[in-house]
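What follows is a single chain, given as structure tokens, in the form predicted alone.
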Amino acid sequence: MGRPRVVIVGGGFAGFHAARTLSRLARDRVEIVLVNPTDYFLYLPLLPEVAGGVLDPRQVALPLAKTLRRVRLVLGDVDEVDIDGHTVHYVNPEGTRRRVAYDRLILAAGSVNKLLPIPGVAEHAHGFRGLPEALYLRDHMIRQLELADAADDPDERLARCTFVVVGAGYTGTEVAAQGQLLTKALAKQFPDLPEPRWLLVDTADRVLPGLDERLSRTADRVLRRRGLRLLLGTSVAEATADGVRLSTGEFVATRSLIWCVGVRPDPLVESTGLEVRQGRLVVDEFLTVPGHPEIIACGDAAAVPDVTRPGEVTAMTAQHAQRQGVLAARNVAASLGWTGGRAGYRHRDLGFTVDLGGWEAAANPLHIPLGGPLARAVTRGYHLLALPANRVRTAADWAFSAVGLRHTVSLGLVPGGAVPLDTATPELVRTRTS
């Protein structure tokens, strides 16, 4: 008999670290197949810096084939898992439908943009989930100021210089912070324009509502000091081509609605027919799907029991996804008899870092609250350690940005139609609803 085949669906934090760990444990005793829509692993936490013109996009996109030496990469979008037939079905980049059989399956399909039933949002908002969206947003911000400078109508000029971010969580806060600094730097080239305005909207009563209140206070203070308008306890009632109407009744004229409300598990999860909880696969503490010992799920696709909060599941964060991916690989190795027994998932968060651009950040390493340049140093140090590659180039980009050199050319490589908000996999130009 040939080697057993382990198929990993998804090359995000969970899938990437599962593949890398398993390849080191297995060596040549197993065939590892990673099915992913793109040929790179995206380091999501630094994506706002790509949109803000701080980092070259290649620094956060790590080639899978080069990084995962003993893993066979299959480019494709998985749209079906045949549980009984132990087969994964996918569509390759040329639209051809194919399949691959598995002996063990690690389902790490990740998450997609979360839409709310608000009129006009799907048509007029820009999402922020993948590299194409970050590149599009950077170009869009630059282009809006250029178009504003060329316009004669004062109302149009003000609208093009107004940017609305919906969602004051981790991503939305960083996108607003980085975007405001980019447009502020660009505005120096157009002295006749009104000062760019940034609004951060959220139904919560504070920014970073899911994190430590001390991080929230630091971020709130920094953003307000820079002139960002924080509309808390507020939501979007309607989006149009000319602006957004808020739940307060106020209409904000803008050409830039940036949607950072959150994420939901990839619809592939529910399509498997397996038991789900809040759209995530139900698994035990070993990450195994009950009744299917050959299937392990991890990351945003899995409702992993959180031992630190009895009755709850782990949050959908990169920190959990990375560690669950490593554990998934080790438990697969154990199930094949290469290592000792399986282990349950145990992890307490070590704190969070929020990059606010410039010399500002909010961090609580080991739950010690920090702000300002010290928090900035901790944040960048953490990312350099967590990056699987490109550390020197990333540090070089940071050094250039520190002296005011940002990427401020609109290349127009990603048209708006290529990054629809209602897309399950941002890297592919398609839509899918659950």
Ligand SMILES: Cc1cc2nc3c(=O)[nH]c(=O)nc-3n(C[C@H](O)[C@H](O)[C@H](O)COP(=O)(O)OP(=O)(O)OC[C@H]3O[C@@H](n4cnc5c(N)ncnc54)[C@H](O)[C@@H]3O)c2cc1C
Contents of the next structure:
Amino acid sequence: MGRPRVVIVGGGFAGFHAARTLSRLARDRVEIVLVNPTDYFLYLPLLPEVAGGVLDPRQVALPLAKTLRRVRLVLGDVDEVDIDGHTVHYVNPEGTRRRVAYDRLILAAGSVNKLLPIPGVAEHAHGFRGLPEALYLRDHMIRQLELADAADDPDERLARCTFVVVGAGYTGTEVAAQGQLLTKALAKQFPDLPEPRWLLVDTADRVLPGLDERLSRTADRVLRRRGLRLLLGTSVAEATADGVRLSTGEFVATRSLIWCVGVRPDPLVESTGLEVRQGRLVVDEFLTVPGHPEIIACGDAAAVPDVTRPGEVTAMTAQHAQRQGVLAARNVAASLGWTGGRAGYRHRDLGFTVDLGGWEAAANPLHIPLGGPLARAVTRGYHLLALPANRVRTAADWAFSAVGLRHTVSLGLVPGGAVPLDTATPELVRTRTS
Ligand SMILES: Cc1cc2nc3c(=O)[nH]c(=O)nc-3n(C[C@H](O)[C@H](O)[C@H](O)COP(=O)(O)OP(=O)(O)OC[C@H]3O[C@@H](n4cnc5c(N)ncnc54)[C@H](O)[C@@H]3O)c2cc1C
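Could you switch over to the form predicted in complex with the named molecule, since the one displayed so far is the form predicted alone?
Below is the entire complex, every chain and molecule, led by the chain shown above.
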């Protein structure tokens, strides 16, 4: 009998922390295989700063092989889980289909962009779920101002200087805040252009609808003061190549529709045939799939019971995914007999941070509401602590941006066709279509 093999699908918040914790607990008693389409763990909360030209993209792409010792990284996109055969099938980056058997499986495949059946959105909106999308968006914003400056038609100039973000959750709010600061900084190079206009649209009656109302008030105040137009209680009726029609009937001419309405669990979850709840894999409080003690799921992909809200499941946040990943590893170790009994998922909400760029943020660490530079310091301190690597480089980029230096050239490395809205990442598109 060889060592038991634990296969982890997904190297995001949940999968990364599961692999790291398990490798520390197990040492050489287990073979840990991590299957992920990329060789990096993407620190998603800082992605809006990549789009805003504050951070170099490499700061948020943390090398899996370097940070995870005693873990075998397998580059691949899992397209089938054979539950009875205890085997995972994946397609590697060169399009070859392979498989790997498991004794324990940790499913942590995360989520993908959520689509709504609104005419034109799939064709004309840009999602914000991965590094290619952030890079594309940064280039796109820069290019729009450059093209506007080269255009003679005043209507075209205005449309190219207009940016519409749909979804005022933490992602949309941060993208709008960072994007507006980037275009404002760039506009200084084009003094004849109209001032860039930013609109943030949401059906809810406040920004950051899922979070503490005090955070919403801070974000609302900061964004309005900067001149962003907040269209609350409003949705998108139609998107076209020339603009977007809102539910109010207003047509906004724009070439930039940025779709941040949320995420849905990765489709891999449903393809397993196991029970799902709102697309997330049903698990018990120990993160185990009922009837399958060998399968554990965590993070966005799993419907983990929320003990603080009976009948509900935990929200899709990095905080939950990270803690669930750690617990998944401990429970796997317990199931293999190395530690005591399994533990259930219990958490205490530590609060939330929303970076609004400049010297502003909205945060409620330990539920104490903060705004302004103090919230900003807490937010950045939190990220520096949470980043498993690249801390010095990230801090250096922040120092440069504090004195007004941003990444403001459009490299054009990610073409629009490589970041369609209706799929997770280009890596997945490539492997799924090859
Ligand atoms: C732009 C953005 C900003 C955010 N900001 C915050 C924030 O400030 N605070 C917060 O708490 N939360 C934030 N979130 C949410 C948070 O990032 C997620 O809840 C968290 O990443 C979920 O962790 P996860 O491990 O379940 O999924 P992920 O971190 O998404 O990781 C999933 C991993 O699985 C891989 N994968 C997917 N499918 C397959 C497959 N078929 N085979 C193999 N691997 C696969 C993916 O490539 C990825 O590496 C943000 C999300 C986004 C998109």
